[in-house]
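Below, in structure tokens: the form predicted on its own, a single chain.
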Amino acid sequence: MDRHTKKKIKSISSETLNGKHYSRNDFARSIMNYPAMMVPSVQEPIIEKLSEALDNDVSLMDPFMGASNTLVTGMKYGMNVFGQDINPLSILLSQVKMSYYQSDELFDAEKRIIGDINSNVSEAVEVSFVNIDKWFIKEIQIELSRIYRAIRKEPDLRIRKFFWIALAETIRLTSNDRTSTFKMHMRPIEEINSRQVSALKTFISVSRKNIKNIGDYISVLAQKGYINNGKYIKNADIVWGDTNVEIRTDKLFNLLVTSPPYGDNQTTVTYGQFSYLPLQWIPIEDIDKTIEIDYLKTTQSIDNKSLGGTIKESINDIEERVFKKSKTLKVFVAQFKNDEQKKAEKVTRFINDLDNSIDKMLPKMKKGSFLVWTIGNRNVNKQVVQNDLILKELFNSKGVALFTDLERDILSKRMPGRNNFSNMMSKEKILIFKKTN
């Protein structure tokens, strides 16, 4: 059976793995332009073939769910799905994607919200934070505040969540932050002064696009018989949580599909910085009251709490422990001295947190379960961090062997460009492990 499954996975074409035929509208993907999103059409054939090996009785987990495209793909196949992330914006976006909406109720709500905005002449700005005037011109602050007040009036939390996501994307598009990078960088003053942008017009455009996309997605689920009495027929659970601390569910799973960060968020994909401005305008009580981090304290708060972002113990203690598990990491770090060694220490801290996170995941996985990891290598100090080999060594140290692997070109996954610390590689490995005990 395992040999047959491996053969089917290895038969997946390179064109499919490279995302050549994917649609940006595929299964609610375009509801928000979240950083480094997984491409559903790349994951789908792998999930499909592993589902067959599991007799089509699948409970799927993604402990670093991000934009939750893995969970969306799982729902297309009628799976129980569970996702967790440390970023509150990921939680809100995933809650929306996992919810059932009727297009008519969303159009009705949009009409009410726009009507309220147009009748509201107040110029009060509803939020205040450090450097708000740097990131938003006054006219945009006023318009965003009118949208904010109108959404807050909506009595149905589920509806509010949907339009908070539309507001989040509006904020991304109308702020003074450049959209070409996930790190916060102010546009040139000349460009800010010459821009002709309206938060209200952008919000209407984004809302209507999102209503269409969520409607198309739910139609597919309904056609497959996965919607009954206005809800998804299986479990679709979203929780806020730090995977480095715990997986916040008592349930067990037989399929894990995820793509972790490729390094600490401060130097790879700055999910927290990307989310900082939108989260200023969205009430925490409308996301999840159990969130335990002060994510609005600084632009770095979420990234500092993510893998490799917090200094909890001495680097010597970490190295002693993690080098025993990964000779590849030990060899990588040993080649550097002085200032370069400090940068290499960040890699070690990240790998240590990743290793600890795996220890939190494995008890949630049933015997015979598959764990699919999409991971990329990266450059640090002009040397390649072989994340794929390191990950294999970490799993091997826990008695979990590699089942099979694949490689894909990164053609469509939006990633950061070069910076002073690292730049991403052009390929990703898809490593599939199997838990046999």
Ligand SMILES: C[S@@+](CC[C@H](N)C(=O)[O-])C[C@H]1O[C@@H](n2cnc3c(N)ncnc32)[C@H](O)[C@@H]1O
Second form
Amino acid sequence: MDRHTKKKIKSISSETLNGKHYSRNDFARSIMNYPAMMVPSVQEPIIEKLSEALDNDVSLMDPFMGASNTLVTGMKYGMNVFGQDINPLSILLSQVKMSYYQSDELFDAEKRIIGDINSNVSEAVEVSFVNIDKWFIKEIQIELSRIYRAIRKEPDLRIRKFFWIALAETIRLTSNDRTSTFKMHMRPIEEINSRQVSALKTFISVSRKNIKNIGDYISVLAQKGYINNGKYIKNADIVWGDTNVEIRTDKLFNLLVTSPPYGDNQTTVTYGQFSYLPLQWIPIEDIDKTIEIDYLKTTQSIDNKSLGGTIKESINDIEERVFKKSKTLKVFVAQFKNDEQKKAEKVTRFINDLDNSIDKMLPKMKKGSFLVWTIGNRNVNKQVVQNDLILKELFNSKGVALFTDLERDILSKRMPGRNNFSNMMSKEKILIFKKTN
Ligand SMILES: C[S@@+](CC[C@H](N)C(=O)[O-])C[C@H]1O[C@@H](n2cnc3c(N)ncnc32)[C@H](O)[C@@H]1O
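What about the form predicted together with the ligand, after the form predicted on its own?
All chains and molecules follow, beginning with the one already shown.
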């Protein structure tokens, strides 16, 4: 049976893995441009083949759910799905993607919201935070506030969530922050002054695009018979939580599919900084009341709490523990001398957090379950951090062996795979482990 499954997985073509079959039909990706989204057309054949091996009775977890594309793919196969993330924007986005909406109710709400905005001539700015004038020109602050007030008036939380996500994307597109990097970085002044941008027009076009995309997605689920009484027939749970601390569910799973941060979440793929401006405009009580971090305090708050972010114990203690598990990490760190050691220490702290997180996940996985990890290598100080080898060693140290693996190329900067801008990663590994005890 296992041999058969391995053969099927190995037979997935390199074109598929490299994202050649990526299409607009990957609508789940287009609701919002969240950093480092997974490519459904790459994941789908793997999830499908493992589902067959699990007799098509699957409970899927993604402990670093991000834009929840893994969960969306699982729902296309009628699976129970569970996702956790530390970033409140990921929670809101995933809640929207897991909800059932009828296009008509969204069009009606859109009409009400736009009507309200057009009849609202107030110039009041509804939010205040340090440097608001740096990140938004006054006209945009006023327009965003009109949209904000109109969404708040919607009585149904589900509907508000949908439009908060449209507002979040509008903020990304109309603020003075560059959209070409995830790190906050202002556009040049000349560009800000000459830009013709309207928050209201952007909001309307984003809302319409999202209504269409979510409608397409829901009709796929409905056609497959996975919608009943206006609800997905299985469980789809979204939870805010720090995977380094706990997985916040009592449920058990037989499939884990994830793509963790690669250790560059403080430098290039800064999920938190990406979310900082949108989150200023979205009331926390409309996202999740259990969120425990003060994520609006600084632009770094979320990234500091994410894997590899906070310094909790001495580096010597961490090294002693992690080097025993990963020779590759030990050899990597040994190359760094003097001033450069700090950079190596950051990698060690990240790997230590990743290791702790795996310890939180494994008890939630049933015997015989599969764990699929998409991970790429990165460069630190011109030296390659072999995240894939390190991950294998971490799993081996816990008695979990590699089942099989695949490799994929990253085609471009922004489209399939992880969005990365510094050509640090050109290949990604998909490592599949099997938990046999
Ligand atoms: C590469 S993304 C996940 C992509 C996702 N698998 C998908 O299908 O789109 C990595 C995610 O890990 C999250 N993350 C980082 N540290 C975390 C932690 N300690 N606990 C939970 N989530 C964390 C980030 O917020 C980010 O959303």
